[in-house]
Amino acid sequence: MLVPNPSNAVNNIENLVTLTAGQYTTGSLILMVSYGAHFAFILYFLMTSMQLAPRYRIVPILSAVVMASAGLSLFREFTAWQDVYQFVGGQYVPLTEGETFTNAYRYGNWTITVPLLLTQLPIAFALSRPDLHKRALRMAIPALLMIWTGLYGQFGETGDWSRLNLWGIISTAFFVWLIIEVRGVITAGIANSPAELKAWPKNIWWYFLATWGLYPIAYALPQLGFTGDVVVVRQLLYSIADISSKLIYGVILSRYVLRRSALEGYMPSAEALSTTPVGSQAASVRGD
């Protein structure tokens, strides 16, 4: 194992540890199925948007433009891992000299994309155009400070740990903000949704808080020791939580506002529904 350098900001642990065959061809794999999930689900949510009454359609073209950025940006971190690495007696060591790896271009994408999540939200909810503004600045502003604190927090993680952990409590706070703004917005949302839709905000809450609350315990990882399952578990953990919260997140949304759209009477809807006997029609708009 390579001896962590913490003055060399421009590193992640990824640059400094010897990894097995086994595990780098495991980080290979998560990587190439995190962007290759993100690049396949593009054509699915334009084709949702086009089922969709003409007001909730920005929800599901907004999770395809998530898939294309975070597509994009998980194929650069693949590329980077192919890269880096080198085969030497048996075992992959990161190279010395050029290439390196880096998970700042997570935190690029999620600069990106992170923005959009939370605004589909509102959309999502049917709020007025300017409460809807409001509430989409009020939990951008946050995002964005939670995730720039977090980029400049992680260059800490090849041994400055006071680094790390200050401006990851630092980072933490804003999402504390954060999740009280979300939470503003979907008691809104409940107010706003119809009877048999109630359930579905109180639902994405909860899957907020439980797939989002995956980052931090990567962001902590390091921590444990520079060995190759801590690298391999923290590409995992990333991958994982934007699986969660930007593609089935997404599903989950275009879900409920196909429901809305045809409770609200918008007859492609219905019929994109309408898969059960027509007596079951009902149940099936509730979610049930």
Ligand code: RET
Contents of the next structure:
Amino acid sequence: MLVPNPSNAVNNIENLVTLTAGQYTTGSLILMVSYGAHFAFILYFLMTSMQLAPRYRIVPILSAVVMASAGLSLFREFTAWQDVYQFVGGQYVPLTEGETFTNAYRYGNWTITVPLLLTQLPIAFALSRPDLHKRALRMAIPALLMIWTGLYGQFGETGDWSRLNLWGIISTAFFVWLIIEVRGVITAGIANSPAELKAWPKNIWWYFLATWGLYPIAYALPQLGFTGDVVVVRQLLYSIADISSKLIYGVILSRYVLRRSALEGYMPSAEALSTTPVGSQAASVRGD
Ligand code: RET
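Switching forms now, from the form predicted on its own to the form predicted in complex with the ligand, please provide the structure.
Once more the chain from above appears, this time first in line as the rest of the complex follows.
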């Protein structure tokens, strides 16, 4: 007979909770939409890079790399979800042997994606190369420490609350350090943006805080109880956070650098942004 694992034997609450058919399907759907969206947007980012002045092309190219990396990781979460739950007696029961579900892969994936997402900012803001390198490194250090301390702490989510909370607080301290570094980049970005675009870095700042702030909520959530709703709501939070902090963020940065390219006189970007009908453009080129 299938009984849930004892809590000390597994690391994530997904392995402890029996799901209704609705909860299981919702979880599958959330993970599927997540990896599907990330894979699909590889195409968007690669194609959009062609509209940009050469110095900005790397911004959407990095987004495409992030999409591929996150898409693979989320696909792995999806298959683990499908493998671990068995349909028994009208419910989805987690396996007691052979396979466990883990969110730890996410943290491994962030180790790659987070430094890339952060580096996109000073590149998009066209900071000088030495400044860019210095700032990218100064953001990557607290970011990696935040992720790895969080990774260690999340293994406590099946009931070791002191481990979860202590490492959660340590990780949050690194997050605060990171926020300070990001603020420095945003301030430099405002100073270095053309007058027409100065609102963009300001808005990106609030967007960054709102979307990255979802991850610690997801981390703390298991303390509300080992229930199917908590499991599904947490996957939903992760998914909203992933799609906004990587995909929509990449779209925002791509639009910012497209406008910047156009303002700096790169004609293909100006044409891509033009709302003038093609016929009248041709007419004005002819001088009619
Ligand atoms: C953890 C542990 C608990 C405390 C804090 C955390 C913050 C995580 C963040 C993750 C961001 C991830 C992104 C991934 C994109 O691919 C590690 C959950 C503060 C901010 C943006």
